[in-house]
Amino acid sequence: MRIVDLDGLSVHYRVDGDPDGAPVVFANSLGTDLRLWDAVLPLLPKGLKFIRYDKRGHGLTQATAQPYSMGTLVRDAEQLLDHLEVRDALFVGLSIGGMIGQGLAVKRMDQVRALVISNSAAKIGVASMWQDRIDAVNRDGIESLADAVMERWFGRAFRDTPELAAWRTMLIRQAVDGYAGCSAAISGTDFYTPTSGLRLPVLGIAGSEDGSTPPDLVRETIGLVPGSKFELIRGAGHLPCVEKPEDYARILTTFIKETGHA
């Protein structure tokens, strides 16, 4: 377990793979911790340095008082990579992690040389939807939303497996301040203009059964960046790295190799 103090915030992170390898950074979705990537990492090319972290208010990272801004979450990632002396990383962000990746790529071109925007977009949902969710969590806890979230996260086949219970448990064990705070950050984010200015290799990944960021929404954002690529994983929901880790790893491995990062 690695914990670092970043400007007063205790951040939990993990480094796997080759400590001298090219860095690949993973940022998680709303309501999950860094275990989101457990099934994918062993399937990726050897010789890479894999960095995962729990964003503010998630997993073992400190929860500060809500609400959060996307700028704060981007700065958290920036400070962690500076602490680890990471430059020229391939950044893989899923859902809110994909938003963090977009913001970091715009702000710190020295830290991000290639970007994967997975099950994410430049703008997700509308403010009223997020406010309803924030109000429900603050009033009734994350448990009150858990069943609906599972339907958005996973395709029908996965929801019939015993593994669903573990992911539901992960969700409801997140801090209320962390979940609501990050929801507020998503609500206030519109990256259409800055993301359209990116000029680096970008890969978009979507799940055909994603109820949070449907494929067309992901594709629209990926289309903002010239030369970008888009991949659809059929039969998967919002977390294809969990449902279809082999497909996810194959797509990610191809991008890693095409960008010369392996």
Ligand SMILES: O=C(O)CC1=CCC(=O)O1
Given for the second form:
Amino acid sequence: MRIVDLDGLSVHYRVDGDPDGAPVVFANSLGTDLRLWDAVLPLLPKGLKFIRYDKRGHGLTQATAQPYSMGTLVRDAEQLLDHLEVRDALFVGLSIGGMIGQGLAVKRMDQVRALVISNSAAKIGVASMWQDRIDAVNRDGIESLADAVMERWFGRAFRDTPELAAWRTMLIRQAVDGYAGCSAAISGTDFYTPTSGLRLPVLGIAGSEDGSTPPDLVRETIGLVPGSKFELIRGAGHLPCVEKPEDYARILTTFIKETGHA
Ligand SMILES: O=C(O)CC1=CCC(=O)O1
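Taking the form predicted on its own as the starting point, write out the structure of the form predicted in complex with the ligand.
Next comes the full complex, this chain leading.
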């Protein structure tokens, strides 16, 4: 476990793999922490340096008062990578993590040389939907949403496994300020124009049963960047790295090799 103070924010991160390897950075989704990647990392090529972190208000990273902006979340990632002296990373962002990746790739071409937009898009949902969610968690707590969230996160088969309870627990243990704060950041984000200007290798990953960012939404964003690739994982919901780690790792490994990162 590593903790760093970035401009007054205590940030939890982890570094695994080869300390001298090419950097691969992972950013998690709303309501999850860096354990999101536990099943995938051991399946990736050796010789890479894996960096993952808990975004603001999630996991062991400090929760500041809501609301947050996407600019703040991008800056948190930027500061962490500067602290770690990371340049030319392959950035893998899932859902809000994929939005952070798009923002960081636009802002810091020196930090991001290839981008995976996993179960994410240039714009996710509409403001009224996010406001309803923010109001609900502030009024009734995150648990009030948990059953509906599980249906979006996971495909039918996974929802019958004992693992579901652990992921539900991860969700409901997040700080209300963190969950609502990040929801506000998503609500205020429309990256269609900046993402259209990106010129770097981009891979989109979608889950066929994703109830939050369905395949067509991911495909639309990926299509904004010339030369980008798209991969669909069948039988998975919003978190295919949890449900189908072998498929996810295989797709990621191919992209890592194609981009000359390993
Ligand atoms: O709908 C959900 O709860 C999943 C989700 C949307 C954005 C994100 O980061 O996760």
